[in-house]
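Consider the single chain below, provided in structure tokens and representing the form predicted on its own.
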Amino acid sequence: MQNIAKLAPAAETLPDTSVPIVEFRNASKSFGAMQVLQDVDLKIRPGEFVCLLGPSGCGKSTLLNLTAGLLQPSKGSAHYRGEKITGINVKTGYMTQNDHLLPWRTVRRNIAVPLELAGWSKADTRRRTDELLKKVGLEAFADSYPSQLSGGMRKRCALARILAYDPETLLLDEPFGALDAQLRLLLQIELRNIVRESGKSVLFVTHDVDEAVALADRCVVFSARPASVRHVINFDLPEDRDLKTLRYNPKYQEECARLWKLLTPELDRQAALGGKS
């Protein structure tokens, strides 16, 4: 039975941090004749937040789906910790932009879910999803029904539930997609929170370019599909960066010109595709 005092590694076992904890080797996907990724080559650092940006539908929720192990590539390979993905990796967690919360479940007994099936103590469960609830800004809610919520508070559950069982690598696909601007903003903000307290690596696909810049500590820019990495850009942003004024930063004006100036001939590309690729 799990212990919450054992989810953090001792000194000694801490995985070694030169070798990139997600590697993509080569990668292409098939599905029959349709190809959705070539020959992708790409190396996510540990503690790194990566946003995965490209036109719609060229294959980046699929580069998420690699990760977690839930498909495999149709030529090369993808890796986690230096060891090929050959079945679902448990040490992601994924959230994609439904929150596929249970309705008849509670805040707290969703939250729940993921310890329960690895068999934790009612105590322990309890001990965590207290601590996630006070973390995520639910704790006058814990009782409630996802009927009863707001969408952004949906949002928040979800993200509560992936971080219960304390995965090393969030793989995050459009999150935040379906919310209106201002509560954007502000599960954005706890996300940064979250990751810089937690230090772990993130994978996050989204179409909006600010998103990207703002949370991104690289961004990925992908070709239409069959998708290719056409551009691996750093962004020159402080990493304590406050995104409640940041867009009044010149030097986020000019990544957000930068980046999208990348993206708008593989746009082109798709449009030119009739929107097929």
Ligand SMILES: Nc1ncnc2c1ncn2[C@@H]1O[C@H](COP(=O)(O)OP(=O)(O)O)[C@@H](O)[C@H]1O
Given for the second form:
Amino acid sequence: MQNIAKLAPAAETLPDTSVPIVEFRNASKSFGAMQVLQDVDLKIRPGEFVCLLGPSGCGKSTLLNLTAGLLQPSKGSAHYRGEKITGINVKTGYMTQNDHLLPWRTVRRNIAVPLELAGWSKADTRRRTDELLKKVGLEAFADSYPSQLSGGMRKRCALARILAYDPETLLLDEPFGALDAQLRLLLQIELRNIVRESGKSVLFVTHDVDEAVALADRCVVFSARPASVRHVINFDLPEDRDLKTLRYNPKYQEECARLWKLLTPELDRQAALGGKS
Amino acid sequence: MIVILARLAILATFLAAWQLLSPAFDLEFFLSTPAQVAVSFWAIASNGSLFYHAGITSFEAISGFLLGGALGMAVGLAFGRYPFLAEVMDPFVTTFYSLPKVALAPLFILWFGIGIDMKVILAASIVFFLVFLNTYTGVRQVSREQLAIMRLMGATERQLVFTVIVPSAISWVFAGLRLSVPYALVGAIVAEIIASNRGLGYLLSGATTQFDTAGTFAAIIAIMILAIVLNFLVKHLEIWLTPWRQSAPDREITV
Ligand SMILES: Nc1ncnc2c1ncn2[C@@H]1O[C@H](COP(=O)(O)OP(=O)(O)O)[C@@H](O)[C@H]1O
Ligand SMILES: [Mg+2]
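For comparison with the form predicted on its own, would you give the structure of this protein in the form predicted in complex with the ligand?
Below: every chain and molecule of the assembly, starting with the one above.
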């Protein structure tokens, strides 16, 4: 937490920045005899884009599950806007590597799911899904089924669906993991733009150092299981960074190198323990 | 094209062999000949009795299919949603499942008489288990992750059932239904053979008791045609109700 003084500027544009949007207080989690999280202490400010990095199997997804209220900590607590999370946290939207689209619904009707659940009228739903289809560039595929889409298009559809119900906080668990570099960059740009426009907070799990530096305002590095916060790094990159040219930016390269250096001892240790991914 | 020609050749060879060998070995009494079967078939088709009996059997099979299918889906859904119920009921269900349902036919005659009811119920009791087991599996297959994601979108339990669970169980339900078609016919026809005065099963057993081999074959052919028609209907109902599954094979196979 030594870097907490370097606040990201985005936080100032949002109401009540004094209360963290997500906070873990000494949160530990065990599944049976296996301890996954140990004394995690972490505060996420509203409007912040935070990447979570750590060896695979260390407990990053578990942390997102605690935030969504799908799991409860075994010890300590998880808070959302100062309130203890005790059940399903509908303020959050979850997206995993597996996009969880409903195969029997067309792209448009997949995006409409959260709106239907909220009881929107047909006309409003139509208008909103039109907007979202445009935003993620899927207008031409509105009436296709997910099985007819490429991996990247499915991701966009899932992104549009999450935006449809407009959760305050996005929990993204390696969402672009299986995509090729170009597509990944495209979706990263879309995601960052959308998040900046809407002021959402984001917890983004990734195992890709470059991705973490490119996207995040701040990055949290976890130790191997049982995970605890090892490092918190503020990136010194502009808020309106251009992801397309970012990789030529020496500052970016420097930050990547810094993050790599912090991670390598963990990787060595993981190898020594015979950890698997 | 070549496939069709090959099939026709096989069929023609078979019919020719039957036609020639049956009288040659003096087996006409047991095997009849295709010509005699055709005459016999034509006779029941032209006097309308074929359609009358086929209509009765179809009605029994389809009613049993619908009744058993609906109950199977409802119970499968309930068991899938309430694991406690499923666990409690498991030994009873397994016991009944293992019982060949035709063994119940005499009991059903006792309870429901020898009318159409009894055939419908026998067919339904066979179809029920197939559809029930498939629906149950389908409901259990729904990923918990998927459900969690829907809950985060604000779905209530009721909404989960209708937006995720039922639709995703549908393909399993259809697998069960498709499997059930021949069994619904089995139920109806066995019941007709045991006790009846109409239906294709009656036609079949009637011809056999009169040592009318050609008539027996004609009835069997009628049953085959009915089975093909019912299969065709369910298959097209499935295609019509699950359009998203048809879009998958359009894509070339990739790994
Ligand atoms: N629901 C669960 N029940 C039991 N064990 C679990 C459960 N969820 C995760 N785990 C275990 O906890 C560990 C951490 O998992 P996870 O949070 O998914 O790691 P990460 O996302 O960092 O790769 C893994 O060893 C995993 O097997
Ligand atoms: Mg994970």
